[in-house]
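Take a look at this one chain, the form predicted on its own, written out in structure tokens.
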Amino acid sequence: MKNKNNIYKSLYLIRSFEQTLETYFSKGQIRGTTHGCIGQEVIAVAAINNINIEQDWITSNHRCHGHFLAITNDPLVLAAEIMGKNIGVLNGRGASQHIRLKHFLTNGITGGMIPIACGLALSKKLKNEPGIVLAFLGDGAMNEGYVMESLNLASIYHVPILFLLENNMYAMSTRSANVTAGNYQKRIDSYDIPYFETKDNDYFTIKKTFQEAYKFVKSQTKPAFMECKTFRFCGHSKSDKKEYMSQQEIQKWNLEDPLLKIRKDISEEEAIKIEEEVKTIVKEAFQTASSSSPPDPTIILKHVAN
């Protein structure tokens, strides 16, 4: 039961962070844009809880907050980064989509990290380094040419990479089924890459399948591909009101909220305690970030190649 409490706390931290972030944007307290992962939290936590964070690399995408928080459990440095503050993980220069922390990398290009992830995996193989690369991508990225090229090269060179597709069925505001021919499994099969799938947006289901896929990549030093069916309860970005989704579809998925599934397995008292604790942590993180200093202009070129 304690383990489920910890899982629920990690999931609720991500959701609370994303909901608070939406509030700050709606009040004009943060500029720019952001892409929430409300409804998809279980994929990030189930995967990252079951890798070797010291050896494995993780690459993400524009919808990266959940992945970052599943690794760090640190809402302060992420909130500060998005606000462009000096105490942010990259001193406020990366904002919401361009983040680097130890073995974690992401950018805002659709599928843009997948070629980089393959390069990281090839480097691991050539250097005979332990660990694999876990590469997150969305269904919109599956129609990008460089993603298909990366799958091909990963298979040819037998690199240790696990592609993890978070299929929320929408590429921005377009239903993926309307613009994608065939199915993803057939594409993956054509590259001779083992395909794993979960249709149930449930933490323990995802964990079990992920462990199987991860074990294959580790033991065989070859790529694998895992597709997780999920749904985002928020819009594509902070200004998206989901007008392209039917209320029937939204209600259906709300009943299958993965956080509610975990919550049912812990006591009401414990659940409330966790939620209150997390809300306090997130509230204080955003307040501290808001009142912190902007970056020193002299560090603008820090980490930038000459």
The other form holds:
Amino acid sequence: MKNKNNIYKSLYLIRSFEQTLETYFSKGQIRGTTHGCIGQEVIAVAAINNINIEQDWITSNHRCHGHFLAITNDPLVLAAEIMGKNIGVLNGRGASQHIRLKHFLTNGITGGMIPIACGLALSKKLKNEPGIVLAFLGDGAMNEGYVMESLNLASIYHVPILFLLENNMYAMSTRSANVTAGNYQKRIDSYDIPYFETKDNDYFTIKKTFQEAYKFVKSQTKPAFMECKTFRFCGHSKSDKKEYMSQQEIQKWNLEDPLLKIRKDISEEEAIKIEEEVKTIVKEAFQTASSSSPPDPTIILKHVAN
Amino acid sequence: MKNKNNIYKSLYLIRSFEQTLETYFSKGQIRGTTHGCIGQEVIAVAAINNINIEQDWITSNHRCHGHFLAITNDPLVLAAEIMGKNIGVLNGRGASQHIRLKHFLTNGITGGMIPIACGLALSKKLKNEPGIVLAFLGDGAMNEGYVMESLNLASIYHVPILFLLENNMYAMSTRSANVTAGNYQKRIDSYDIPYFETKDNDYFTIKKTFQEAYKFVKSQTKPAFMECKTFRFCGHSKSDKKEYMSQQEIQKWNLEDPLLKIRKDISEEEAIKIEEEVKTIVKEAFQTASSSSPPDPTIILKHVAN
Amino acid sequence: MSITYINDLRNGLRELLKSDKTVYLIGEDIGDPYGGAFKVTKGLSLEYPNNIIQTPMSEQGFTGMGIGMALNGLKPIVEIMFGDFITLTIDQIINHLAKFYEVYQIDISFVLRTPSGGFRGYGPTHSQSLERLFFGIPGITVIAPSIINSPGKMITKSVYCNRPIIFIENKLDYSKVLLPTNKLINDICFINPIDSVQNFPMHKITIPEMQPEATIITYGGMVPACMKVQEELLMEEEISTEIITISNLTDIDFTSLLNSIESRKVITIEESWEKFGWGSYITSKLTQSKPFEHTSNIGAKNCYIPAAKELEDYVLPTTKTIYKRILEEIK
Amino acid sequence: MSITYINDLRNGLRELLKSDKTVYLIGEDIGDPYGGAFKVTKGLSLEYPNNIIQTPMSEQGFTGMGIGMALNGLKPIVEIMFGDFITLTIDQIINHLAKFYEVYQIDISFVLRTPSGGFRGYGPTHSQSLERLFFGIPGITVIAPSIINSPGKMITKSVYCNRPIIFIENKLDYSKVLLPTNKLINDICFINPIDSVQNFPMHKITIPEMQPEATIITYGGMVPACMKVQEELLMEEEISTEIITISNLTDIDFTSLLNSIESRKVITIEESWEKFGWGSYITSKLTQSKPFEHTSNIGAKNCYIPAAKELEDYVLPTTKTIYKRILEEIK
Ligand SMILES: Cc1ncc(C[n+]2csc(CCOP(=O)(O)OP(=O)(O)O)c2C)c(N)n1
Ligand SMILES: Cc1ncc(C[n+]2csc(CCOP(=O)(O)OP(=O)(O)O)c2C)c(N)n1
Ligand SMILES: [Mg+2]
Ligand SMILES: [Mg+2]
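Compare with the form predicted on its own: the form predicted in complex with its partner chain:
Every component of the complex follows; first up is the chain already shown.
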């Protein structure tokens, strides 16, 4: 069991990572693009802390840094990957959105991992392997046809998958409520998939509900769906100023920063200690990454046909 | 108002057309493929009799003969099209599954017309045109992602479309219940689209419910969805022997042949008269089509780029 | 002992299921009693019920599902009922499967099988040869057997070659009898494999003791048509030709190909549209290696595939049009 | 008066919206304040709110919706946020739109716009030039402006040419300034339109008073790179080249093209994979009309587009690699 200090440390690692990344980007020290998860860290950490990291697979999406760090606690290989360095997870071949590490997979097509996650889950069932698939997705992805097909597939084949919807209410600049009919609970229900929900973006609420959902999937070998209402404090991607959000909305959620909530339960002294420690780790990770070598071009040919 | 005789005549025209087509196919007198709608005729006729044929658009699918005949009452141009003759609706260029006549459109990709039907409906709304879009689809199509996307699109843009699901319980040889989670009502509901239903494959029940649904769409400028439970008495396509259906199932539905139901309300004499008349029309249509000329190859180049 | 293409293919699938419990067939209506729209899988679900996954109509979804299974070490063979519907799998194949294979640098067994081609009056959305959509996409190999390969052996090879394979069958080939190699056929020609490092063979069909005046390069369902043309050119015009058939459409061993071309005139023949077709890549590469007296590409006209026989035969490359074009061009 | 590519394009769209109430822009995040991922439509939804349809993430669905609107006489311009995602529209475009246009023999106004290309470190699923998927599909015309065309005028032409158009923009071009024709540029070259019956122009970029030693044929985002190479070849090696830019990628006027090639060496350059690429069709057709001393095709290596700069520059055709290859090949 992780205690609050450890949880806060994991959360703060992600926050600090994303903030540092923003700084690097704004200084023009990184090319490409990136999607921060500031405000949503609790979902990643609450979920990943409560799976079996040896057995379960995790599929992610463009907004994957939190998931990755919750699993690995390793800011260096991620920073290096995003910077296109040889010590990056994939030697800089994939960057921010295209990462694989053992059972963790992401890709850049919104929702595109969801059919694949169903297949992974089916394979586990067919092979009689222990463990489940944890599939992260966003509210935008919910309107992609292949995601809807996958809900049906998961349900009819009884595959052990837990869909975890991080509903930050926006797909890029689009308010999902404006372009999504009905509500997610009804939609999930209509595929005969049990629906779990958290509304407060709070680590412990998410953890509790996640454990239930996870247990259901594992014990029943059936899909479940969990929706976590959350909020993205940062822009959609590096250059986004969030002009499409109202100031009230932003302020309201800022007041409920899930990291501050946990921080309250830790002594100020300890909190500062954790923060300093993490900041140093992250800073060093970025510095090491930044000064490390780029990959040698020939490495990309390693697995290329012909 | 059409009376029973006229209705029976329309229904019988479709049945007789499909049966004659089967004979031609089994004798090897037609190439290509075809999908009969024997047993489902009531849906086509009840729906088409109750729309505004001048204003409304109709999108269909592979199983389109009934829809086409209910609109046109013209077996000749359809038979000729299927036979690849110049007097066919599209000079034999499209055959059974690829037909267009004024506001009537079909294509061969299951469910693929549904996004397009939504666009037609949206265009009517944007142009302030009267009328709606009637979009036929099958139970198999319900699991295609783009169909599900379309339900959402229709709902959020409030387009005047009536989805008409001919639920014959099978997609080709696959029992839809085995590969479809939940039920259609719940699924439709989850997109905030009003759901209408008929269960008895009866002309008058379908007509009544259809009128309600149609009125809703027209007066509210919003989508509605109507499911008609039905049964396909013939094979999926020309050569299908229906081995995947149980004998009980087949017998049960045969007893409830919707054409026999209507026929009971007509005098035997009149019924026979209608049947003979229709048979002659159909026979002559097929003979005329059969002995008519094939198209000249250059006609296809008419609208081909370069 | 003669065997049809479809039976050979089905035997190949049966052997795979029998010998390897990690092989799965996935697709619409592939189970019994239907056994697939073209009956390729008929009977297999009775023998190996646990390894046949009959799906709803969700081509994107179940293709992706197959990819997921492959990522965890299973060997899915996904059937797309008509080649025209691979349009629905493009995103999962190009943006997911191909990328996983190359970017993650992993071995993977994934085969997508589909029947391609026209000549059956099925009309515009059921007659195309859309394998072209995958040509040149890194990470994707397109394999097409013909009646001179064993499709059963080729599907087995595809399953075990550890990379994503699109496996193109031709509807007209299913009922045809496979042809033997190294044996005089119809008193006309010999079929011999071409020496090559390739996993998937090229063959040459030659008329013995005659110097070929032209070389025809083709694949899949066009092979029988080309053989017919070869025969007619010989009988009616005393023109000898050689035919080279390629089964790996995308990874072509140009050295072996060049070495085995014995004429100075090269004509490629494919069923798909000639415009931006497979053939133009071949002739472009060949002429960049050495000059030829003549090269040309024959394929479908720049037009949808219509249904009526007269129209379909006008658009698609038939024996007649191929014969005429070759005659015009090499004279 | 100089204008950037993106402003010219936006002006074109604005003019369309202003003058024709049946024009609609459809896509994800195209409304204000966001104005599209690349800001092409910024401001337009404020001026023409009724003609901007911001969509959910349902590329297949809203592409099909656009097709339906077009069938009833509206003029939709669908934006797909990244060219990589056109994979999701393939079925609606190839099996529906193209077929309606040809089989139903109707005029139709439908434009799909999308930004293509790499060089920005976006990685494997956000850097491709997948317009190739539409090459040679009957009924589909692929248009790609470059900085020597006005993309604003080209989009207008596309809307009014009564057939399905895939309109390919290049991410790197957006911020570039459009170049003038018939005027000496950088003291180096002239850009002149090529006489042609085409609706969408070809241009030739020539170095005055020098006989070109090689002809470069290219399109879209590769035009600036080719001009740079042209300049460097001149400065460093005193080699004169001519560049021919094509804006209608699929319906090429080969007669005009052939007439305007003044060297004996032809090199095609495209950003997408060289294998089975656009260029091989061009050189294949050209060499079938008349012999050249040399032809070759330059494009991306047969590999996904990696993210790291060193890798991306290794895979994609950069100014450096193009320069080197041309030098090697024409010497
Ligand atoms: C198929 C596809 N369409 C569009 C995009 C561009 N895009 C990337 S993320 C995104 C928004 C996704 O929203 P959501 O699923 O809610 O996730 P979030 O960004 O909110 O975490 C969009 C439109 C994409 N990557 N893939
Ligand atoms: C995208 C696509 N997948 C598969 C097919 C092959 N196919 C044609 S009809 C059909 C079954 C359709 O079932 P349903 O929608 O219930 O209509 P029904 O045939 O029962 O009228 C199938 C699998 C197709 N035409 N298009
Ligand atoms: Mg979101
Ligand atoms: Mg059905």
